[in-house]
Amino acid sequence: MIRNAEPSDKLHVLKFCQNTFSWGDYVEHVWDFWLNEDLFFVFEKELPVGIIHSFFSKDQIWIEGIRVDPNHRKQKIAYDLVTHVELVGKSKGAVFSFMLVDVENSISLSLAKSLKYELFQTWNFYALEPKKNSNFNVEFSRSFDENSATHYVKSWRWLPFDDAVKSQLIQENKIIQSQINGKISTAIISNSEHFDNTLIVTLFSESDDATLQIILFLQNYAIENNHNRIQILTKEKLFDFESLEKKLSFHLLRKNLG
C-alpha cells in the first residue's frame, strides 16, 4: 500500500492538498524536486491518499510533507507513512528521525506523540523585507564557536551542523557576525532550492544591538543578490522593527531510532 511517488500521482494527490493551511498548499512548487531527490512515497488504496517525503543526511532522516486525504483520515494512515520512512532511515544508518510542527497544530503534534517523538527545540519564523542599507557592522566569519548549533536551516530542513559543515559555509562566505559589546550574533544564509528569489536564513542571536547590524546586512545583501523575499529562522524571539515580522513558531521534534 505504501510506493514510490510517480510523476502520474501528482495531479491527484494535489487535489486534496489545495487545502492543507489557511493560505493553501506548497507541495505543488516542490513535487519535482521531491521526485528528484527519492525518498518521496505514496500511500495508495486504489487511487494515492496520502503522501510523505524524507531526506537523509548524515546520521539523520528529515520527515516533511505528510498529506492525506481528507476522506481517509483517522485511518493511521499518516502513522504508516512515518513509521516507513523511519524504517528506510534506519536501513541508510540514521540514528535519529527529525520533523517541524507548528506549535498551534495540535493534530499533528499528537501524531508526533504516538510516534514517540519529543521536543527538541522550539524555532520562530520571521519575514523580512529587503532594504538598501549601507551602514553595518557585520563580518564574513573565520570561526564559528556556537555550541548550541545543532543545526541549520537548508530550504527549510534543519540539517546537522558539525564540523565539516562549518568549514565549507565559512568557505562560501555563508556565515557572517557580528560584534557589539562583546556579544556575538551569527547568521547563517542559504539560497532557497525549491523558490526562486529566497533568502533563508539560521540565526543566532546574543543581543538586540549586534543581531540589529545582521538585520541591516541581510537586507542589503538581498537587495544586491536579487532577493526579494528573506525568512528567518532562529530560537530567539527578536525585537520589534518595522521591517521584520513574526510568522509562526515551530517544535522541532526528535526520535532516536535506536
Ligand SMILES: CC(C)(COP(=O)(O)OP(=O)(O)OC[C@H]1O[C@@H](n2cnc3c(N)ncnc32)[C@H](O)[C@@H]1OP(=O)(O)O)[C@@H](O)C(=O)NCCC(=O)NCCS
Contents of the next structure:
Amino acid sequence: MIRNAEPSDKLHVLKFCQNTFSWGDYVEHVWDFWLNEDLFFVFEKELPVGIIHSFFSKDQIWIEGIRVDPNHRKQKIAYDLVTHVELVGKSKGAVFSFMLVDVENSISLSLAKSLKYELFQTWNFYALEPKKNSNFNVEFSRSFDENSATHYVKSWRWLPFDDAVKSQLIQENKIIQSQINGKISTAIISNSEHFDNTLIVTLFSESDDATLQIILFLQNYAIENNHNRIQILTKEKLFDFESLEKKLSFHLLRKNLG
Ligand SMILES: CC(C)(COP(=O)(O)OP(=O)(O)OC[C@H]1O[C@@H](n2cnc3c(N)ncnc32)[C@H](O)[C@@H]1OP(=O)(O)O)[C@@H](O)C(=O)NCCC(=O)NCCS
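Would you generate the structure of this protein in the form predicted in complex with the named molecule, following the form predicted on its own above?
Up next: the whole complex, starting with the chain shown before.
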C-alpha cells in the first residue's frame, strides 16, 4: 500500500492538499523537487490518499510533507507512512529521525507523540524585510564554536551541523558574526532551493545589540543579492524591530531509531 511517488500521482495529491492549512499548502511548489530528491512515498488505496517526503543526511532522516486526504484520516495512514520512512532511514544508517511541527498543530503533535517523538528544541520563525543599509558591524566568521548549534536550516530542513559542514560554510562566507561587549551573535545564510529569491537564515543570538547588527547586514545583503524575502529561524525570542515580523513557532521533534 506504500510505494514510491510517481509523476502521475500529482493531480490526485494536489487535489486533497488544496486546503490543508488556512492559507492553503506548499506541496504544489515542491512536488517536482521532492520527486527528483527521492524518498518520496505515497499511501495508495486505489488512488493516492497520503504522502510523506524525507531527506537523509549523515545520521538522521528528516521527515516532511505528511499529508492525508481528509476523507481517509484517523485510519493510521500517517502513522504507517512515518513508520515506513523510519525503517528506510534506519536501513541507510540513520540514528535519529526529525520532524518540525507548528506549536499550534495539535493533531500533528499528537501524531508525533503516538510515534514516540520527543520535544528536542523550539524554534521561532521571523520574516524580515530587505532594506538598503550601511554601517553594520559584522564579519565573516573564520571559526564558530557554539556547542548549542546542533543544526542549521537549509530549505526548511534542520540538518546536522558538524565540523565538515562548518568548514564548508566558512569557506563560502555563509557564516556571519557580530561581537559587541563580548557577546557574539551568529547567522548562517542559505538560498532556498525550492523558492525563488528567498534567503533562509539560521540565527544564534547572544545579545540584542549584536543581533541588531546582523539584522541590518541581512537586510542590505538581501537587496544586494536580489532576495525579496528573508526568513529567520532562531531558538531565541527577538526584540521588536519595525521590519521584523514574528510569524510562527515550531517544535523540532526527535526520535532515537536505535
Ligand atoms: C496530521 C495528519 C497527517 C494525521 O493523519 P492520519 O492518517 O489521520 O493520522 P493517523 O490515523 O495515523 O493517527 C495516528 C495518531 O495521530 C493522532 N491523531 C491523528 N488524528 C488526530 C485527531 N484528529 N485528533 C487527535 N489526535 C489525532 C492520534 O494519536 C493517532 O493515534 P490513535 O488513532 O491511536 O489515537 C492529518 O490530519 C493531516 O494530513 N493533517 C494536515 C496536514 C498536517 O498537519 N501535516 C503535518 C504537518 S507536520
